[in-house]
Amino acid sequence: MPSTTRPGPAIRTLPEPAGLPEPLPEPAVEDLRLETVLGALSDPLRLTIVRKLLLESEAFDHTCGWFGLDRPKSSLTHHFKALREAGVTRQRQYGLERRSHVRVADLEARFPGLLALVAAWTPDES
């Protein structure tokens, strides 16, 4: 019997404006380790937060109140700093707030399909 698959939900990817702030520090592509980015993504929040960027994106980059989280800012600060660091998304300081994407160009290019499992969860709604 084939297999047959179903396609995932759509990641949206929004070109990148010009006259960017420089990001923050973050890890080389070539420096992207699968056990860091999955120790990341092994947070349901911070999956809730990755998966909400790629498929619900409304401009480039979000600040971490367009997620409409109800969570105290120093935790959401935690959890945004652990995506950066692992090389999951991109921050870009704007002022007082900083804002996040996903850096989809260098996931799928290190780790093919990740992005799709990703896009593809369910939240529990428990």
Second form
Protein chains: 2
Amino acid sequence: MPSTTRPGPAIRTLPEPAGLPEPLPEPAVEDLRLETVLGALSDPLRLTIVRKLLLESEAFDHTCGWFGLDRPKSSLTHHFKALREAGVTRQRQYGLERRSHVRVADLEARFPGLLALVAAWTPDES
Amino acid sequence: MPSTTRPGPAIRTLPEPAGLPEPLPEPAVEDLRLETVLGALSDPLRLTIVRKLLLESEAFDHTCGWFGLDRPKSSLTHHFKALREAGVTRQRQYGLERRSHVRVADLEARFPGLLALVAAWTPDES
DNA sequence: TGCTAAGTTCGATTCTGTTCGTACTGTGTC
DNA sequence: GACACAGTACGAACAGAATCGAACTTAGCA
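Output the structure of the form predicted together with another copy of the chain; the preceding block shows the form predicted on its own.
Then the entire complex follows, led off by the chain already shown.
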């Protein structure tokens, strides 16, 4: 049992820099479910996204386009939404763009070590 | 890249106690894929199975029946097979019974910390 | 004002997984 | 030998997820 189970009524956001746009709807830290997060990460494309965010950025948010994924936009919307709704990423709307970053602190608090596995992952080289 | 990528033609089994029945077909350690393992673990019933194996046994193998799962046999066969084919569990045939245990060493070698998350998991209490 | 670009929404299709009934297989026992 | 029992195999029904085209929304800009 995580000791963070009872911080009262679901807090949705974390203290982050400042004056940023509101994050799009996402599960609160204490509502993160292992099975849901694992499900979101059980897809190579989404692993690619999260790993790229972990390794090649972490400065700050990135747009869909930044990833250079060769898929139609509607497919990307789908996957980014899946990641966000599982609680893996946080998305913010900056004008036209929707930028994402990994909820490192939240995930590390609830599932320590999980992100390290994602960072160490390599796509199937077959 | 895992450094264990080229031990020649896939070795299928590990040195275990002795004179045990051959394990049913399973992926070799170096063929374990994160996305596949996560997919296998993204199901509450299978998380229950693996967690129970980790916490309440680890002495040695257990039959399907031992888990006391309230599902038809054909469903259980399906889930146990999914776990085995993903490389999470190893199964051996003992006469009539098919017994399972978690491939702790293999998983720990490839995905360190993952099993700890499963052990810490609790079913949705809603 | 009207274009362009980022991304969404919707809906259709396809794929994959789950669930489970029924029939089957093989071992041990009386 | 015949029965019970653990578990599989097969196949159908269903559910949910992936994929993606097409039409839409909206901010910024010329």
